[in-house]
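In structure tokens, one chain follows: the form predicted on its own.
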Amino acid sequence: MMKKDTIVALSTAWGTGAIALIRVSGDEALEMTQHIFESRKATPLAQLNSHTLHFGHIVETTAENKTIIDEVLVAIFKKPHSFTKENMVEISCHASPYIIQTILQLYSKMGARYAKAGEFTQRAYLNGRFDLAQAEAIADLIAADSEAAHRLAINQLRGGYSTTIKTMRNDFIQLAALLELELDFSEEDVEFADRTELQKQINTLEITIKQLAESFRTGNALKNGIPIAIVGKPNAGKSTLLNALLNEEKAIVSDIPGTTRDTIEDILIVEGIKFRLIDTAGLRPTNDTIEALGIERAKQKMNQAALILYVIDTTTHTITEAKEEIQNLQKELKNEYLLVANKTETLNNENLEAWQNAFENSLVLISAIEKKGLENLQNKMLEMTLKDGFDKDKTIVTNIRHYESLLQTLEALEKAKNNIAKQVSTELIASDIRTAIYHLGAIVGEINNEDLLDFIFSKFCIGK
């Protein structure tokens, strides 16, 4: 086996804080630290136990003296039994910006090399640790900030998702196989796959395909956060709601219509899941260029959203007037809505209990300004936007990347399919099964692509 480099990086943010954290990967990684590191042991690290962890000091040597850099902790992890596979060496300094610079040089001085984004975890895939959409669970749960977001990308992390992908393509592969089998007796003329098996075959990895790129846009959602735009007209009481839902005064609140000329975006977490709310301009007729094009803008966001919260205010609109608006809205967008009647507490039970029954379960009834109703809003946003819930263990695609393979297998399947029903020649079949082998072999990195490895471990953070 070629020798690698050895490589170093910090694994802790920079800046400051009470501890920093250095990795070093490669078969020189026990030797380097060695040299710079000293403790009551006499014992080699080479020859410690893997997974222990031992008390010294990083010293730097020179001709004419020896300096200690820091108290550090040594973490020692031997291959194959580590992250990477390869001899690993994990060291806990203080998180001085000099310390850890310098201990990086010493093992630049030493051949080490400093290492590139993601790339502990590529070594750990190219080494066997685990398969690439598992590689790529790993930034997913860095990045994540929801418990639905965390998750997801645990389940994709522990291997149920990959187990899918890889026994559907084994599926293809067996249908190949015979596909093959018929080429290789093509003279003979024998027909050893049954096309009315395969066409059935087909459709049922065509139907749990489907499923999988179908889970994608609630994947996508939870992962980055579910967009939810509130719209309406000027002082119907948007802003105000926005800083009550977040409990903040993150928008500013004006008895001037108008007041809202741009999108404010920020995240709210309701039961582990994460939504982008989206304050927009109040929608009314306008000269004024800017006020224009924010409510431009809040079109662009109402189409983008997966839900609607439409707010009126109760104290200057009569239950037709809001009828009428719900209707001028439906014209323009395909979006689900609900309305969201405001300022309620003016009203009395009876007018309460008026509003209700016009518009039944698309109604939510607030007082932005008292907090009131503001459990129940959150409860039936839940429900408009995960309307089939959120089973936890659920196998949800979350990964631009594997929709796009998961579409381009569907695409193979349907040519596949085809072909079959026009009776075209076998070599065309196969060549069409074989397409879609190769793009679910994408997903869990079954083929060997260096650009596809380089541009997904690009974006892991240093020192991953």
Given for the second form:
Number of protein chains: 2
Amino acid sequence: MMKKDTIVALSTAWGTGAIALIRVSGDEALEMTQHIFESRKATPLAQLNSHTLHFGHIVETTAENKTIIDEVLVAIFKKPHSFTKENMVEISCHASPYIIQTILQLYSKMGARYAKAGEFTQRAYLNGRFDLAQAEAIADLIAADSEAAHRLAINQLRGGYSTTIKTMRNDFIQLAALLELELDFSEEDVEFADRTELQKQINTLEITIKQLAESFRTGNALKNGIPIAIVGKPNAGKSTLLNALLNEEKAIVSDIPGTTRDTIEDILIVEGIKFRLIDTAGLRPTNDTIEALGIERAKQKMNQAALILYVIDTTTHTITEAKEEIQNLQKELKNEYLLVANKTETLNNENLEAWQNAFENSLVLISAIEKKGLENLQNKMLEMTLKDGFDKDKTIVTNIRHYESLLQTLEALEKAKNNIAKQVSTELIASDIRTAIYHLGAIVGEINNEDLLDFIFSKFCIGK
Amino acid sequence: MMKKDTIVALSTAWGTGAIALIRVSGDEALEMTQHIFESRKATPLAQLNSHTLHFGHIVETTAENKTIIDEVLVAIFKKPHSFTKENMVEISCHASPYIIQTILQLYSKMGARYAKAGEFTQRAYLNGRFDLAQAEAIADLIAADSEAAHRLAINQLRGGYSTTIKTMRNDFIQLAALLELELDFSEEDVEFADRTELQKQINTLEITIKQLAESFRTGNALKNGIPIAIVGKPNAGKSTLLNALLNEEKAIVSDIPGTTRDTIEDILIVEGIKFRLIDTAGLRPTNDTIEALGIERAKQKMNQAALILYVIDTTTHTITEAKEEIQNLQKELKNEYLLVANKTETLNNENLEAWQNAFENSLVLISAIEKKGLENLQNKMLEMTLKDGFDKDKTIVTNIRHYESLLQTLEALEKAKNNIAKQVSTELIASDIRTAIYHLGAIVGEINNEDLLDFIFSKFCIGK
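Same protein, the form predicted in complex with another copy of the chain this time rather than the form predicted on its own?
So here's everything in the complex, that chain up top.
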């Protein structure tokens, strides 16, 4: 599976900057660079120490003349002590598109190939630098835009997650080995793997895998943002609340009921956790076609939300009316909700207390227009969406490919358990276990499928 | 003038990429990095060799816990062997905005300051790594988008240009020294500097400076693109020619005379030389207000152009008519022009020959619609705008600040020559020569004016 050709790419972003970094990896990385690099030192690059930097010029030599392309720093990494475990060169040049293009073309002329997206990381994986889950964590790390998403990616990159998967996989391999031993002695009709014990072991592993699969809901939310729908009757102050939380005039606000028709989304980061706030059209019977479509969308968003902020206008609603509305809402939806009693700027202390007592913990009093009670609301959002708290050391699945593999593992285990209960032949049970092993292995890349790998790495950026 | 605080900046472009480079420079660069960098090696960074790379983690340590921010490569440069001649650290981290921000903030918390635009280069200059003209060449190098502009910037960066200026400046310093010797012995009324000889020497230097100043026209054109106006009567095929040269549908083309109103510009690079092609409104008397404004603009652009391509429709013009039009054009403009006889696809060989014979070298026959004759036209454009050829080894001024300094030098020399002719006192002549020395010195930065320096470096990008 080792690809031996030499690849080259710009690894830093295109655009205005001072420095650009060009990466070269492969057997000929040093030799090719030698042809276009001139420095004061006479020592050939191949004889210099790994992890050293060298100042000099990139030059283009033709039959007629020699042109200096740039003053650069060349970093040398010798196999296996490089990111890809191959010989590597990194050139820091001036970030001019002309210079970058020219250097890339010089390598291309010498037979290097422009790297595909993620190809450096793919080589690192193929050469055993890390497993597939760790490789995928690099793409997540680059995309992470909140503390929580960043932490999940770093943990996965550092391999804690991979260890959990590999340990389980090894346990299954032992189970499979016992079963296969029975097959070897099948004529003698022995049972090395006690069926009750087997069932018990499978149950234990199944619980761990189920927990991991369930963590995907949290993991995915932390990575992509926890969806929070802001819902309520027209003019309850939903858009005002969105703007207050975002601290900008994102949604158009007016006194006219039905101002918001499209659903409006934006990102809010609270204590390192990313939320996707979704402002929706006010819920009411309407003859306006566009508004009706908006209300339809609002309902879809409510269904997908991890938490619904149900906004009530305390100036137009009594506590009893609010309770009725909530009961109606609960009939339609199973999602968790938090009652947000808005426009409290007009309520006296007695009224405020009455509202709080009536709903207790499921209500937050706010004044969106005066930006009051928002911190309390944000804390509630954190508390209700990350119920178990956000345990830093807990293994959390964030990758949908891993999630699907876990579900497939569970399916295989379910089959195995049924087959054990039905006392079917050892062959079938062993096959179920092997299927489970295959799917767990797919997560960390202990598989042999090049198409799958190309697909995974194609989602990376070029130069990584 | 040494600024001792430690500065930090992102040196690569913001945006999607695999790797980002954060630069730190100053006395505390190594010590600060030591606080947030963890690797397997126990050796403190300050004791490691310059120009070495080290793999490890950037960590954020608080009272409660320690968070890994990223896996990075840290490059160490020890003074004076770094770009700024100060201690420097370059961190290659993953190009995630979250990671970049966090690392910049970590340095900021330790007392580092975010670098101003160009501040790394400014420090390199202040610490004597190169002179001012070389420092300015770095900004030009990054901006260069054609081979010619790139070559000029590299030559200036490599210091050939600075040597020319410095040699002249030294010649003037010798002249000034002789004159000042006279002042020391003024009571004795001696003349160390023979006036005729002095005049001769000034003349020689003046010629060189004039040539340099004149080279700015070429230098500026090579850097920013040589302006070429495409001019002619409506429907002569000017926009078709623009599109054909650019090989894209840049300008709207129709059979209706007066289609083009705005002037349309785009860049064409021919053999590494950058041209700015300017398509203009067709010239004719008109009552249409917008078209009239367009024609006004066309005339402005004609005045500014280095070369005018005057397009004639050979299907509607006789040779005599074409000659008349050209004569009218010459009355209005002093710029160089090339007659471009278009729509030759309908002419027979006899006609083609007649046109060519009538105008000889000042005419190119083309068919814009069939993209014929374009290479010939491009060669003519090169030939007519770069008359002396583009001598690679010739010193060419590309920077307007240098050009202005050269003009100021010439002005001082003119005064000196007048004063010598008028046989005025040695003091005045010496003062003129000193003014010339000052202005030449300003080009390479042998001056002492911090405001000027801050202004020059503020045009750089951050991180350089």
